[in-house]
Every structure is written in structure tokens, then in C-alpha cells.
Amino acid sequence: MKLVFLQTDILIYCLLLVIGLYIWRARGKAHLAAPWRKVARRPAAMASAMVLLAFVIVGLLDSVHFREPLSNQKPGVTEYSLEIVSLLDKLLTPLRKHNEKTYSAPLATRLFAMETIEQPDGRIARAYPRLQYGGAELGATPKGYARDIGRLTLKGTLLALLLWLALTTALSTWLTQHRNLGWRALWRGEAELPWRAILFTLGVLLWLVCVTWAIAPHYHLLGTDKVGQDVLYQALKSIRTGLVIGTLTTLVMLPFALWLGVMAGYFKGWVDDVIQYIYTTLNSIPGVLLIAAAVLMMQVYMDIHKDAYNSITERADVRLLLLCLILGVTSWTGLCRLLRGETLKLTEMEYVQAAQAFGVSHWKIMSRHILPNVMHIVLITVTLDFSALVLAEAVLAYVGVGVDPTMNSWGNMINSARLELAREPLVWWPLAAAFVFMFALVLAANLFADAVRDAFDPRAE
């Protein structure tokens, strides 16, 4: 295989190797490290960084892009597909390539819509055809489907109760040689770590993937979209995307906020003005039409230039980087606030006009006393906004101004499927993955951003 390096791809790698840059640097800082301990003795912010770890190993899986070698290969020479696709592409390959003809339910065997179809015998009729892959083993005359799903369930359990009882018990093993805790201690929630949320939702998250494991390359756990696409394969797929849009976006934004909320708080005079009226002015005037204005010449400016993209994907890619950018410039202004005032406050500490009479640079007060004092509200911002950020995706799909239409991504979704909402029968199920799973991500981040807030206020001690 070739590897492909997407844009957002390297920025990816980048964010990962600066995660654990600062993980390295907190566990040798007690001031560091002890928040962290706060949000990790905590049963629900545990709990939901077990659901966001999750997402992020399928954000992760679908950031490793290459290209396949072709079958058919001349001598001497490779040669390799134009498609680009992902390690999760790789795992997904069932829900990938088994394809219907239109709509069809969640674990359906035949078609949503009736059509005009010619019976064995020559006769025309009006019916359901059968699904190519949805139950195929069942023959053409589905029988036993309710008792192949159970077994296909009850495989998949089974599976699930294998690998969290091994987990279970090595982890019970290991606290009890390092930490001399038993598994009744463990249960009984002596432990330092809320251990039983712990695994109660790691236990759940096994079963979800277990039994869909068992059951997708069998049936569309999920249904299909109009064009016969699994609903479920679109809905992983869209993790990454808001993933990405979630931080991509944060890392553009943090500089701005930043650096003119710590200068307009710190030099105060013209500069606080002048980075006063910045922001005003881009709060004046409204998000939606500013951010259509920008991707829309963003969009005639890919549109002439289409020849400096190599496929579909590294365009689409380019677009999500540049939606990313655009969400970052214009989203900035509410942090820089709170810095400014913060900084305003920070500026009349004794330790701040110390270093100011004994001639200490105005970087070095700002980089060394300044800047470690606001990271709290930083870190508690960039949290909370994660989820606003990933909402803003869905909105923006859906007045067409969000992320290629290509790509896979919740707000593509329900922007697709908001139209068959009107039809009857009602095709539901497309609009309610994209719920379900933007739900999930949604919520997790929001109960892990509460405790990493109560954790880093120092008000709320």
C-alpha cells in the first residue's frame, strides 16, 4: 500500500504529539496534575472519557489514509488505485461494499418501497424485493430470521462477556500486586479511581461493538440511504469529521484569543481599544453570514483551481481544513473577552508589578506570569466550546454551507435525510443515527467539560 497524508491528517498527528507532550510534562508538575486527579475521581467525567476515547479510536483509524495496489499489476512496475481510503475503511469493508439498491430499514431483508417485479412463473407483480446482502443467507424466502438475529445477538454477547470479564479480571490482578486492593474493594468503590463506572461502561461499549460486529456483515444493522449506502458505515465515518471540527478548529481559534486578550489586558490604552473594536465589530456582525460568506468564495476559489486536487478526497479534505479555519477567525472573540479580563485583574497582582519595577521585559511578564495564571479558563473554554463546535457542523450542512458533499459527516446526514421526513412511508432511520451518535459524543464531552470546569475553577474550592 501507498500512505496518503491528508492535511488534516498531519494536523492530527501534530495535536496527538502535543497531548502527549503535556501529558508528560503534568505528571512531573504537581500543579498540573492535581485537577486532573480531581476530574479522574469522578464516576461521570470517567465515564464519559471512556464514551470520548471511543470515538477518538475511530477518528484515529479513519486518519490513516492510503492507497491500495491495483489486481492487475505489469511487470516490474506498481501500480495503485486512485481511491484513497482509511484503516477503518479496511475494518468497515462489508458495510462498505454490500450496497443496496435504495431504501431499506435496520435489519431488514427486503426493499422499504414496493416495486414492479417479475414472479417466477412470468406473472407481474407489485412487492418487496430482496435485499442483495441483508440476510442472504437466508435464502430468497427469509425463514427463521427472528431466531437468526437472536443467534447473531447472543453471539456478539457472548463475545462481549468473554473480553470484559479478561479485562475485569487483569485489572483486578494488577490492583491488587501494585495498589493491594482486592476485587471487593474494587467494587466497593475504595478505590482511588471510580472503577466501576469504569468498566460498567467499558462493559457497555464491548457490547455495542461486539454484537455489531456479529450482526453488520449480515444485515444493515442500521438500514440504507436512497442510494443504497449503510446507514451505519456513514455514521462512523462522520465521527471523524466532527472530530475534526471540534479541535481543528479550537487550535485556530486559540491563538487569536490568546495573545490580543492577554495584550489588551496587559498593555490596556490604544491597544485595548483597538482590539476592542476587532472584536466587537466581528461580533456585529452575524456568525451564519459571515461563515457563508467566507466558505462560499472559498468554494468559487476550489471551483476554478480544480486541477490542483488529485482526487476527490484531498479536495474534500481541503475544504474541511478551510471550514475549520473559517469557524476558528470567527469564533475567537468570546475567549479573547474573558482573557482581557482576567488579564486586567492578573495586571494589579504584586508579583506582576514586582516584575514590572525591576525592568522584566513585557514578554517575559506575559509568557511567564500572565499566560500560566489564564490557562484554567482556557482549558475550560476550549472544552465547552467542543461541543458547540460540533453542532455547529450539523447547522451549517444544513443550509448548505458546511463540509463537502462528499464527505461523510453527520450534518450531510440529516441534511439528506430531512427531505424524506415528508414522504410516507416515513424513512426515519437515517436522521436518527446521525442523532444517536452526535448525541452520544455530544453529551460525553459536555459531562467531561462540567468536571474539567469544577476541577480548574479556583472558585470552586
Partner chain sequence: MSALLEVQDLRVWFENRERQTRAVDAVSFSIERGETFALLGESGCGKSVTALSLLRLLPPAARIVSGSVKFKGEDLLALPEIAMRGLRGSSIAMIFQEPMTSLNPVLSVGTQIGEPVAQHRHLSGKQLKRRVLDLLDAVGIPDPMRVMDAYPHQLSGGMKQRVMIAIALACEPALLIADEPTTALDVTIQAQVLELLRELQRKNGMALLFITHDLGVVAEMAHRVGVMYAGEIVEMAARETFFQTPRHPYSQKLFDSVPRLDKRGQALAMIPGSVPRLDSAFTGCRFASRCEFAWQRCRVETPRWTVLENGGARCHLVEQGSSVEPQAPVLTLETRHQAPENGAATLLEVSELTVHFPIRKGFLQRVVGAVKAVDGVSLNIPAGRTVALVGESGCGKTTVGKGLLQLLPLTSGSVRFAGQELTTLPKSQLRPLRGALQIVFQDPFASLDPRMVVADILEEGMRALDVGKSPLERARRIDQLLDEVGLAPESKYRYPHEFSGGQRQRIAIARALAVNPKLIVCDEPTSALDVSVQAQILNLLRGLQATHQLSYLFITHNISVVEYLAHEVAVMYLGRIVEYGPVEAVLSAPKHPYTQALLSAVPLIEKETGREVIRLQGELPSPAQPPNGCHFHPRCPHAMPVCAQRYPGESAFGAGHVARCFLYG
Contents of the next structure:
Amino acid sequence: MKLVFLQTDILIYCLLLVIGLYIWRARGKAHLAAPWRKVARRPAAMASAMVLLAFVIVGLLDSVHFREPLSNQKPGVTEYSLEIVSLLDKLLTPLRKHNEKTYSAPLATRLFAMETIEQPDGRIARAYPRLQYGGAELGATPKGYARDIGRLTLKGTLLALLLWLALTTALSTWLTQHRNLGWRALWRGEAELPWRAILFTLGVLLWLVCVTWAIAPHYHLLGTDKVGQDVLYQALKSIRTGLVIGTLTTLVMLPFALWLGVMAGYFKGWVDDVIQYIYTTLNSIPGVLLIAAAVLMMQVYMDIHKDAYNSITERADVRLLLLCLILGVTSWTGLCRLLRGETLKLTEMEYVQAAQAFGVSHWKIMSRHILPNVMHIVLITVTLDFSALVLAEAVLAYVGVGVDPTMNSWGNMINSARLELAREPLVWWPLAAAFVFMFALVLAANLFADAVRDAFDPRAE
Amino acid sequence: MIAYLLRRMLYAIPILLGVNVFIFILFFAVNSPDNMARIQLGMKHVTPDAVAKWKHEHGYDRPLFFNGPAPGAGKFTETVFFHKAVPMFAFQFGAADDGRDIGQDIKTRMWPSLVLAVPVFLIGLLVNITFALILAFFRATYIDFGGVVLCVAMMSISGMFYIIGGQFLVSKLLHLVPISGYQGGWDAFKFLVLPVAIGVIGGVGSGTRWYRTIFLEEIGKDYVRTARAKGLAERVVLFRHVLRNALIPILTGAVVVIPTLFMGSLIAESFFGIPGLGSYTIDAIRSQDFAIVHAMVFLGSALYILGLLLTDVAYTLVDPRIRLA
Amino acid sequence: MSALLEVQDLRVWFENRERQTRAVDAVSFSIERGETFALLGESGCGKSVTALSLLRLLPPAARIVSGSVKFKGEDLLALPEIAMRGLRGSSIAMIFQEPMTSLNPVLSVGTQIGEPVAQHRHLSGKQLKRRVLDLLDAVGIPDPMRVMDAYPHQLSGGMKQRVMIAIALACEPALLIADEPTTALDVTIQAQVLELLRELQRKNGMALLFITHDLGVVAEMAHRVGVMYAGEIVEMAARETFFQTPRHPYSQKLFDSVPRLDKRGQALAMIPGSVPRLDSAFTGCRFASRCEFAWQRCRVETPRWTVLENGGARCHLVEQGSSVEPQAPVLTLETRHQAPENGAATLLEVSELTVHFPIRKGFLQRVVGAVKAVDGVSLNIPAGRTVALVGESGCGKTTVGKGLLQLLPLTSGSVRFAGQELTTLPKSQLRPLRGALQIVFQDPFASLDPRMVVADILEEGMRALDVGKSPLERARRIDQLLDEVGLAPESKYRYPHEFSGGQRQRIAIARALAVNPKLIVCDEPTSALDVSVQAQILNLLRGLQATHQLSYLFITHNISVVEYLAHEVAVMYLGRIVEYGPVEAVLSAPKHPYTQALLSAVPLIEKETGREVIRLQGELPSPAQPPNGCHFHPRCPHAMPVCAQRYPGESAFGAGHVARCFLYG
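Could the form predicted together with its partner chain be given as well, to go with the form predicted alone?
Below is the whole assembly, all chains and molecules, this chain first.
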């Protein structure tokens, strides 16, 4: 096995590092830890945090890439497959490999459309052909379908229950020992954290994962698409795309917004004029047009430099990164303006003047006094922007300036499924899958962002 | 006031110039007129003559920004940039890459866009303010809580799902209105009901929640306590005192988008087959038509700046504290 | 006949998920018709909450737990909301502390005054307008026709408070609740408003519940006084009794901690510590931990209310019948006025300091005028002495302070520190001098970075100015500084929000001290603090001056602080110094009419006989368009024709006492 570091992977690791550092710092600082504790006390926030965590785990599994050794090795030399796969792909091998011919409905055993098939006896008939993988164990003429599904569901449910009980017991034992909380207190919601909400969400998530784990290798839980690919697999692979766009974009724009905004507010005068001119100009260009123009140019550029990429995956990845860059460059203006306004207010604060009375340098005043005091705005904006960016990806895909068409993303799923609505009978599952996954992520992110804003905004009670 | 507005209008010139420069750099940093010509003429079998001819016809046969050999001011005027960007300031948009007159296209396509965007804007504003007021009136009750949860859920749904869902439900299952298409005159109504309704519904979540926050912020202020101390009913306090103050940020925030309503809505127009400027833009992006994209960028910027100007004016109209100087 | 208002056993709690705050705990009092009852207390003692609960206007987080509020025999707490609305604004009206935010910014003054009239009197049209004009006239607003159509932002603070009073009076209420109505106003304006309230009360015969923290205002206004401490009323008495023999140790301490001329050279009595938090359960007397007379019983047993003539007190001492004798302050500073006498070396010399802020207008943003915040101020600060800069808000005193520290761009003038001209120094050469000139700000909540621990706050200046060579040395110095300002060494790892206002001000003083200053500009360092805490800070500043030979430029509007602390005083009006001299001379024999008016407007605790408040007409003019000639002439009771033509020159009265007024030549 040979590890491959895609560019977005590296940035994701950087992001993890930044978050890690932040947590490490926040632990010791009361003013950083207190609002987070406030967030942690809200049941809705913690439930959404659990959902987000599930998404993040999938996204991270999908961010460890490698190339597998080829099976037919020459002795002495190890050769690797050109195909880049991730840990998630490895886990989902059955889903990835079980490709049908074309559409099939969720949990189906036959294709969705009638086809002309040659029967074993040579006759030609119109029928729904049997799927190659969906319910393969049931034989050519599926029998006991309902029982099989029921058995698998039960298996998954039991497993989920077992896991959940184990986790709950472990947790309550730990809490009893370290926090002196009995499980009664836990259930009555007397602990500081809303354990009931956390455990309930955990239960639901475990149930979903376990049932999927039980059924997915044997059936296409969410059906297959036009080329017979498993829709569940696509939806799961899309998670990473959504997360990358939602997080890396802000990571890219943050330095711009932060420094330009703080500088404009701190120095005022001509610095302010120049920075205001820049962001008014950028802001005045209609957003989608700006992104579209930039993406088109990126496409031209990548067409000219076709040979720079070893594989489709790498090329798609570079394109994803560039898209994040473009979204970042076009979306920093809002945060910049907020920061400028806040900095204007802060420079009038007496502690800044006290520092000036010591002759502390501008640079130090900005980094020691202004920056830490505007970070709550950054945090609030970042969490609020996340869901907007995930939603924007879908729109961009529709306009034709989204991620690479070969890359799995909810936008691409919607875009290709849109035309299927016109079919009779209706192919609804790819759209529904994209909808459910996107809705779950965005809703969780919105609820979490709400709690973050309430906790960090000094104006909110 | 007049002096202020004049100064703001002059400020638009460097911004629009900046927009033009930016777009030119964006386009020609990786692309060249030769490349454009080849794409437009079809990639294969393009003779240098054909490229030169295309460039001449479309005005790309000059240097981009700086014409060294040209005499005097010609160094700057005899360039693609000057010839393409300067007429924009007179709203002369020139011809698209396929030869059509962009100005004419914009004029005809503007109306369907407006007919869709203006009702969405007005009805949306009204609906959002109404809902926000209701939530503010019932603040800290289960009605408020449920309303906020509903808002968050609604804003977590991609706008495309509203359109797809609406088309499916209303047009395909119930056959109430056509699924897409457009006709002028009164017939437009049946084509517009659904897009307008969806546009409003799609914006209710975020709009209501945002306005509710503004209302609640105002309700916490000292003057509201004064109003209550006068013995006014809660209804009067809300409508006469809170609403007036809350409308200042709400209206001025809304005014900035009024001019950009001309630009139409990209997604809705394209989904519903409405021949407005939004779908025009999308088509241009898909066919990589620089001239149209350039024109739309310029138009959008100009309208945005107009919006900023209108915002300033709106402030002086609704807020007695603000006098422009 | 029963009292107009009878409050029995009122308890109001604030509740949120984390804690329960008992803001008002079993408060009882009553008010007769036509009487003024003053509720006196420091911030956070529950006096405003008491007032709001009478009208049931509490914020949503607050809950009236028990008690009754009988108004004309009717229990207000049992009334349905609709009936309550009928009383608000008609029978009981209220005015609030902040006139700036208490008026609706987008409705005209006339509309806002008309509202309660329309609501309760059902007047409309011409009659309504008539009534509004009458009301504006009644509260002494000049040109009511014009003001009626004005918006609140077009009026000054004093005018806004008059409008608030007009709203409250609209339906001639039987009871007016005034919640710190003059705290946000300048003394001369305060005098006007207090006078107005007294006059209206006399005319209308209404009762007044007056809430304040200012003993002087109580002395001027009240018939009876109730003192609140930590959610309880600890003493109640008629004004005369209260001011002659305060019974409760807390009341006595309040009197002792007011700085005055006759306490000069002594340490002020102070109440150690700060007001206890109200979210904890109390055992014993709430004041016990800060009371010098407390003994074992005070800490265990809650004192009962002891009824005395015309009131009572809540104290074990009073219960036993042994009243404490008001005694002289226990500590006198051993460092009794070591400050050098007149003629000490000049440390800082300011001459013709001018700070103008340009006003730009029109198409090209040309400078069409200037706000003359400071307009030619000259001032000498001798080493080791305190110069007070006194004036009302907007007179430019803070700008002088920041200007001489080079924190603002100066328009012109010179600032010489120890012979070194500061205004022309390049930044790099100015920096080493920064340590010598330091500043302590007014607002202890805005002057400390909330994201830094105390040690970092104190170290910042040392690092910037290279005080203390090694981190270890600096750490030692931090401990020493904290000790010097009376804070525990553990405080250095804590954040500002964990400290009370007084403690924060100590930290701010320590921060300035850290870099070995020669001069500290104190910009209203005690005006955001309660009286008892103010005494702590003033004592600290005096002590530090003695030990470190510090000079202070003490910027304040509080005359009593000046009397107590300053050696010399400069009175500022509209960007210029109108009178300057030794404190004794200026305060006992003020020469300038403005100084005279300012001093006479200060409410005094002891009623002096024959003292007459010189009521100033109108308000401070805008510094963008100061009046011609003497800036003060439009408001001056002695104005002469010449005053409108030229700015007066200096007249000297000996011992460095000078004033600028034509009355003296």
C-alpha cells in the first residue's frame, strides 16, 4: 500500500491541526472555554454535534488516500495500481464494486425498467431483469425476499442495541466514578451536559449505521443510478466534497478577511479607503457570475495543462481545491466588512489606548488586543457560512461551474437526477438520497451554528 | 444631500473601472483572443486566417491593455480593453460572440425577469415581516420556539429542492399550472404563480428568522420600556414603537437588492424556462460567451452601486437621525 | 387615611438556568400623598428592580415571588394586565436614568408626549396638541412649538430628560417614580432638573419615589429616606433624622466615605470589600462581612427590623438600643501631605494646546469648520502634585488629557515634559518617554482587555518599554505591584471579568505604575464607581502619590473629589480654561461666574444657610460654533456688552489664582 496525499487531504490535516491547537488553547482560557461550555449545555446543539461528528468521521475516512499494490506482482518489484482509493472506499468495497446495469429501486432485486431478455430456453420476453448483486443470495427467482430483509434489519437492530447498551453502560460507569453522577441523574437530565439528547442521537445514528451495515452488502439500500452505481455509495462519497467546500473555503478566505478587515478598521484613513474600494468592487460583481467566470478560466487553464495530473482523481481534487479558493476569494468581503466595523469600535476601547500609551507597536496591538477580541465574530461567521457553502455547491453544479463532473457530490447527484424526474415512472431515489444527506448535514450545521452564535455573541443574552 | 449623492455617483466610476479591469485580467490571464477564436470557430481545422478574421470581426485584433506602437493617447485607447470597456459606461454592450446585439437582448429579457423577481421580493418581504412579527409577539412561548425550529429546517433545504418539489407536486401530480415555459401578457400569470410561490417559500425560513432577531433586539431597548410605562397595550407598543424602529434595518437592507432584481434569478428562471436575464446569464456561462458575461458583470455591478446609493437615500427617508453630508 | 403606596414584603428573583438571584428580598415601605421618598443605595442593591416591579415592568427573567403593592388600597400585583395598563402612565408614571435611550428615536417628541394623553385622557386633534404644548411649557422647554416636531436626537441630554418628565406628567399622576433621573446629567443641568421636579411636585401635589445613589441629591429632594443594601432596606428615617444620626453602620460609612474639603490630608473612611453577590443564600446580617462593628451574632443571626421613630433599621446594634457613635476615621495616613509646596519644579508644561477636529462638507469634502474640542489650553503640572481639571461633559477635558499624552494628533501647541518638547518628537524617541506619562481611564470595564489575564495586562507595558530585564524580574515586579494596589498575588492568573469595578480600577492603576511613571492622567477614575469604592481608590491614589512622588492630572466633574484630592484646580468651559488656582482659593472664592454656578449647583449633604443655587440658563453650546467673545456670555448672569465682543484676558488674584472674566478688568 502506498499512501497518496491529495492537496485537499493535506489542507484537511492542517485544519485538524488548527482545530486541535485551538482546543488545546481554549482549555486553559476561561473566556474561550466558557462559551463552549454554554454550547455544550444545549441539547439541540449536542444532538447536532453528534450528527456532524458522524459526517466528519465519514469525511475523514474518505480523506486518507492510497494506492493498492497490484495483485499480479513481479517478484522483487512492487507495483501499485493507478487507482487512488480511500479508507472509506475500502470499507465500502461491496458498494463500490457492486455495479448493476442501470436503474434499480431501493432494496430491489430486479432492474427498474423492462428489458428484452433472452430466456434460457431461447425465447425472447419483455421482463424486469434480475439484478446481479441486489439480493443475489435469493437465487434467480427471488424467494423469501421479505424474510431476508426482515432478518437483516433485525440483525442490524440487535447489533445497534448491543453497541448502544455497551456505550451507555461505559459512560454511566465513568460518570459515576469521575463526576459522581448516578445513571438516574443522567436520565433525569441533572448532569451538566444533556446526556439524554446525546445518547438518543447516538442511538439513532447507531441504528442507521448498523442496519445499513447489515443490509448494504446484500441489497442496494438506496437503489442504483443510471449507470448502475450504488446511490448510497455516491451519497456517502459526497460527504467529503460537501465538508471540504464548507470548511476549506473559509480556511482560504480567513487570512484575507481577518487582516484586511482589522487593518482597515485599525489604521483608518487611506488604508481603509483602499481596502473598502477593493471589497466594494469585488462585492459589486454578482456572486455567481464572478464564480462562473473564475471557474471557466480555471477550466481553460486545466485544459491547457492537462498533463500535469496523474489521474482523474488528482485532477478532480485540484479542481475542488481551486473551487474552494475561488469561493473563498469571492466570499471574504462580508466577513471583512464585519471585522472592519468591530475593529473600528475596538480601537476606541480604552485598553487599546492604554496600549498606545505604552508605545506598543501597531502590529502587536492588532495581534494581541484586536484579533482575540474579534475572534468570536470569525467563529460565528465560519459556522454560519458552512451550511451556506454546502448549499451553494449544489447551485454551482447546476449552473455547470461546480466540482468536477467525475467527482461525487450532492450537487452532481441532483443535477443528473433532475432530468430523471421527467421519466415515467419516476426515478426518485437519487434525488431523495441527496436531499436527505444534505438536509441532515445542513440542518445539523445550522442548529449548531445557532448555539455557537448564542453563546459567543455578546449581544445575545 | 445632493452633494453627497453626486460624490457617491462619482465614486461608482473607479469601482466600475476596477470591475472591468478585474474581469479582463480574469479572462485573459489564462486565455488569449486566439484561444477564444478557436473555441468559437470549433477546435479543429482552424486556419490562422479564420482566427484573424474572427478577431477582427469581434474587435480582438488589438493589444489587450497597452498599445506600444500607437501614438499618443492611442497607447491606451487603441486596445481591446478600451474598446470593450469604455462603451459599457454608456450602456453600449456591443455584440455577443454569436453576433447578436446584447443591449437588445437585455431589453427584451429584462421584463420576464422583473415580472418574476418583483413579486417574489415584495410578497416575500411582506410575508417575512408578518411571520417575524407574529413570532416576536409570541416570544418565549412554544409558538415562537416551534416557528424558529421550522425556520431553521426550511432554510436547511436547498432552493433547488423547493423548485423540484414544487414542480413535481403542483404541476406533475396536481396539474394545476404548466411545469415550465412563459408567455407575454396576461397569460404570464399561470406560468408565474408557481415560481413566485416557490421563491417566497424558499426565502421564508432565513428571512423570518433574521427579522425576528431584529424585532427582538428592538424589543429589549429602553424606549420600549418607556412606551409600556405609558400604559400602552402590547399591540400598540409592537406596532407603533418596535415596528417603526425595526423597519429601518429591514427596509434599508432590502433596498440594496431592488436594482439587482433586474438581473433576475438564475436558478428559478432556468428551471421554469422563463426567458429572463437569469437564464440568459446561465446560457452565456455554459457557452462561455465572454461578451455576454462581461456585459452582465458590468450591469450587475452598476445596479449594485445604484442599490448602495438607494440604501443611503432610504436611510435619510426612514431614519430622522441620519442626514447625509 | 392609608398611605398612597404601601409595599409589603416584596421579593423579586431573577432566574436562569444557572442561578437564582434574589434582587429584592422582603422590602417594605410606604409613601404618603405629596411626599418624596428617596431610595438610596449603591449599584446592584435592587433599588431599580423595586421600582420596576411597582409598575410590573420587570424584564422577562425576573419574577415577583411574593409580597403586595397596594396603591390607593388596591393590590397592584393582583390586578389583571389590562387594569394595570390603565394605571401606568396615568396614576403612576416613571422616568428613567438614560434619557438618551429611553425615548423612541424615530417618533417626534410631540407624538411621544401625546401618547399617554391620548391613551388615558382620550384627547385628540387640537386638544391633544394644546395639552402637549402645555406640558412642554410646564417642564420649561423653550420654544415648545419647534420642539414638538423635533426628534429626540436633536435635543440635548437635559432637554431629553425634560421631555421624559413631560411624558410622565402627562396625566398628572398621583405617584411619580424617578429612577436616577439626573445621574446621566451634568451638575448644572442636574440642578435645573431637580428644581423642576420639586416645583412640579409642589404644584401637582404628587408623591415622588426618588431612586438615587447620591447622598447630596437625597439631601436636596427627600422627605424620607430608605437605604437599600444587598436587596434589603437596612434603614428608614425622615431626612433630618437620617442626616443627623444615621443608625445603620452602612449608612454611617456612606457618609464618611464622601470626600470633602475638611477631610483633606486624611484617609477617607472606606467600606472594605464590595457588595455581596445576591445569588447566594445569606446567613446573618448581609453587611456583616464589611462592617467594623460586626460580632459573632451578626454572622449567625439575621437582624430583625427595629421600628424607630418615623422609620427603623435592620441591625443588631440598633436592636440592642446601643447606637454606634459616628466616629472619626480609624486610620489616618501617616504620609500626611508630603507633597512639595507651591513653586515645586514644573514637570509638565502645556502651552496653547489646541485640538480641532475638522468638519468636512459638500461635494469635495472641503473642511468647512472645526469642532474646537480644545482651544488653546495652557497648564503647568508641578512634580508630585495633583492638578484637577474640572468641567462638564463636552468641555474638552478628556481631550486635553489624551492630547498631552500624544494619543491624539494635536492641531497646535506645545507639551514640554521635563524640558523636552514632546509634540515634535519622532515616534521612536517618544517611546522611551511613554513610561513617564501614563493614564488611568474612567471605565474599568473597557480599560482592561477581557482576553488577557492580569499578569499579561501588567506585563504589556513593561515589555514594550523594557522595564525589568528578565521575565523573572518582571514577574516579581507584578507581585509587588499587585500588593501595592491591594490585590492578592493569586489575582494575576485571573481574567478582568472576575473582578469588581473597584478591583479593576486597581489593576488599571497597577498597569500604569508598572512602567515607573512620573505623571498619571486620571480620567474620571472614580466616576463609574460607588461612593464606598470611590473612597478606596482615592485613598490608594493619595498613598501612591506620597510613596512615588507622582504628579496627577485629575480629570473630573466631581467637585467633592477635587476638594479632597487636588492641590490646584483648572476649570474648563468649552475648550478653554476659565479659572485656575490653588484649590482652597478657587473653591472658597470662585471668581469666574461659571465656576460660581458650577459650585453652587453641587448638591450638598449639609444644608448651608443662605446658599443659593445659581441657575444657569440653557445648555453648553456646540464646540463647533462657540459663541463670539467670552464663550460663557450667553449663559452668564453678569454678561456685559463687551463679553460678546472679545475673549477676556487673565486677571490675577494672588497665589496663582487667575480667571478670565471682564468683571475683573
